[in-house]
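One chain follows as structure tokens, the form predicted alone.
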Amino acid sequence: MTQQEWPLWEVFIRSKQGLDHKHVGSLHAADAAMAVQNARDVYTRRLEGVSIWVVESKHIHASNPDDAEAFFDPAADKVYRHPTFYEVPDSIKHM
């Protein structure tokens, strides 16, 4: 496999202050190990991250933004899915 044929990988970094991974960009790499190494070199040069995820782009499937109204509206009539009925104690962090 030549460098031009390397698959595209999406890179997600979890920062020191955050609890979730955020998409930071994309890169080409021959395999997952190389993608992690390259992601570390490219996206954490200033020690921003504590965790790196890489996902080959072809494995990501997403909803179509044009279908958002039909796709997400059915959830609006299911109020029990929204935690508006609960009080979260102050001792619970990161909710």
Second form
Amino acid sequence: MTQQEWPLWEVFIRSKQGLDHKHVGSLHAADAAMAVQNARDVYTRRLEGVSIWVVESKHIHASNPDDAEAFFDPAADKVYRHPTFYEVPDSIKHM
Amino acid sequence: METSEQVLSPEEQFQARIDADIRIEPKDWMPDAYRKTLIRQISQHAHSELVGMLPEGNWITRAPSLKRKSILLAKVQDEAGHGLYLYSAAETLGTTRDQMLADLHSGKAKYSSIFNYPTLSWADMGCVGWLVDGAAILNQVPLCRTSYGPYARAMVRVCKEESFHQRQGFEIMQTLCEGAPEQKAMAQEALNRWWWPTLMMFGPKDADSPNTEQSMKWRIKRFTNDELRQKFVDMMVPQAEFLGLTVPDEKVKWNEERQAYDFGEVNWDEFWAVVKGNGLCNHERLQARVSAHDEGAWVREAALAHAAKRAAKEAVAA
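In place of the form predicted alone, the structure of the form predicted in complex with the partner chain is requested.
Below: every chain and molecule of the assembly, starting with the one above.
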């Protein structure tokens, strides 16, 4: 017998209608149906969700932490993208 | 001016992030020893949740009412969930579920010694919830701010669920203490047996805990063993008094100057004996774990076979 682990799945839960699915953790399951079932048992025992997504972990592609500076820092010096960069005269309303 | 970052070694950069309270995430660079320490601690923690189901499982069929049985079932199910959150957190460090379970089953990995004590009466379910989970919460709340992100996030979920465990335990104790004299005696007898082992849950004295200093520096731990033990005593003595029970330690006494309770010395010989495998239930607990795992092997295999068969069918249909 070859020892083989069930694949790893990432679990995303929508906590209530109108909100995004949010990553809550992971679990092992033989297939997608079992992953949804297990996610329900593990992550929604206290009404934490109204909808579940599962994605097999191997399908997730992530940015590399070593590239974080090159990737994200350019956004740091572009303050003009934020509304607070602009001065609005006190007399101007509704802006 | 040259940025100082260029001359910092990876270890120094890592420590600087820790000192700035920036969480470490799975793909970030980390010292090997940090990774190893976390795998050891998180998997040990996960094993404790798993083995912790066994002493309580003993009482599911014996719970005195349907309400108590439902509560106990829910609690045991929570422990399984906590184990899963923690195994998942450990897996992000590069170990596998199979490897962790193999280490537990071979005796290489440890779990909390508290579960090597037997649960002899219904009042033990009260003590496990009130004292053991109370001690666990004190250990776990600071871990919600531990430096490794996945561990901290797992602990946030665990802590949210754990406070129900402690309260249901206290309620069992309170019910017994307000009941017949025999029931109250049962509660006292259970407290007598669980008090000292619970104090041992915080681990050896600081002077005998060589890993503490490094773990504090890495902000894996936020308080020392002795600090947490003191907090626990300060929290529990008044609760025992409320119940009308006596903590089995003659040295327990309020110290006005320290604004804390003085208390006696834990029997460290017993502590080390249980850690080394010579507690009352070490053999039984491990045996139960190994049997459950071995006897469930066909289920794991069948589920994989079923998934493969269905995937093949869907591929043909597509």
